[in-house]
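Heads up, the chain below is alone and in the form predicted alone; it's given as structure tokens.
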Amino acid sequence: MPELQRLVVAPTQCQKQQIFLTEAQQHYLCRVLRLGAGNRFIAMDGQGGWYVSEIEASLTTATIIESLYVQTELPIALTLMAAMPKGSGFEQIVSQATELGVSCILPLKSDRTLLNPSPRKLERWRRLAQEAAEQSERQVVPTILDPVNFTTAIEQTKTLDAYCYICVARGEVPHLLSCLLDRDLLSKTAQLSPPQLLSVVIATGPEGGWSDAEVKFAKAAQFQMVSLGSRILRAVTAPIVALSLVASVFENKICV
């Protein structure tokens, strides 16, 4: 089968083997990828379901061909807590933290966060989540919340089974690595199948950092304090280096 395009649509657009595309999703389909009736693709629902359609006459709805069974999801539910940065760092957040398979992303208002995002800046980093994921062949479109002050988004972690870590660029911690690759954490995670999946949460800070009550109320709450190395790392980069040590241990786990 040729490459095709992958286009993510909402799982109420799929009927009776039939996609109802949405006026952008013509848009996109006919005039920028320049597709016309009888041409394929591929619809991505962003809750695993892969099919293989092709564009009717109208170029209003395509026929599902085809499903598709692909595995390009981490073994883990994955969540990212980020302090959001000040200009458009979090839309590089958003983008490359989709890529690296994570399933939510919790935007932090911390003592030393300064953006104040609005709606409309919030759809975008959904809508830049979705395209991240049709480009980079995610089963599922992750979860972008709203916005949420350091002390809710650490109390909604207590209903969680969830491993948390809290990145931090200083002090004797150990390095989140190390905590990753603890043996109960594995045989745990080798223990569990989908639906069921063991949780992970990270937490990375600000410009500036954490400051240290938001650190001891962490630490109280049972997050990890773990360390990321030994330079200091951008409020942007954090986010995507703690996530390429879970994407790498937890894939390379299922892989040996």
Ligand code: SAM
Contents of the next structure:
Amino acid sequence: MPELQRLVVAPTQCQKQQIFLTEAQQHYLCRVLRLGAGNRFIAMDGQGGWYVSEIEASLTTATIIESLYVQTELPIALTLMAAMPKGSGFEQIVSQATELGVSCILPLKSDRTLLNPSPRKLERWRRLAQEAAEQSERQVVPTILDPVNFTTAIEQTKTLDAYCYICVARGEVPHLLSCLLDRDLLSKTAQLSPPQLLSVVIATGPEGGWSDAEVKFAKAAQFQMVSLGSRILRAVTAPIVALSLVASVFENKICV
Ligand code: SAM
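Alternative state: the form predicted in complex with this ligand, after the form predicted alone:
Whole complex next, starting from this chain.
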């Protein structure tokens, strides 16, 4: 049903067959989109549920008409740990990483990161993820975690049992694509079925790159150092290239 507008709602707004719209959602549906009573839209609960819903006469609620079965998610759990670039670069990373299917984004404070985002900035990133999820017809809105230090983030990945890659701009390291096409990794993915998903973590650095200590720390935590090609990519470009490669390999079930 591509012609219907999509709107992310919180699961708590859906009760039985009814959706209780927030004031901002009422404004968006009725003033911005100029929909009225009897008009339909698709409510996405951000956790996989899509519901064709009809605006009620009160304009404050909508009736759920039917549940839709859609599958637009990647067959893996994909986490992006990205050092925060200066300016509004992280906004671009959040929107585009969401379009590419990321499950979780972890903003990193690294040795060469200057940004220390305010709570308002975090709110904005979460809103951008929601908008990008609506636009790209995702079933799930990715989680944007609070920023953490690089070492804390690396420690946290130890609990995930994930395949972890750290993108480094220089040096003789294998290309991410050749690592992803590893036979063992692909056969392990094939053996798992939802809700069990293979976890992949990608780490990308800031404008100034990783410090030597950071790379050493990640290597000690079983991160594989990878290249994204022979050119030096901007800190906002590298995550997009890396996530595109991961999505292509797993979505198309490439076999070696
Ligand atoms: N000033 C750094 C240097 O000279 O090494 C370059 C940093 S680059 C602008 C920002 C980040 O993007 C890097 O830390 C790395 O994670 C990633 N990156 C950029 N180009 C890359 C490439 N060709 N291969 C792998 N990672 C790359």
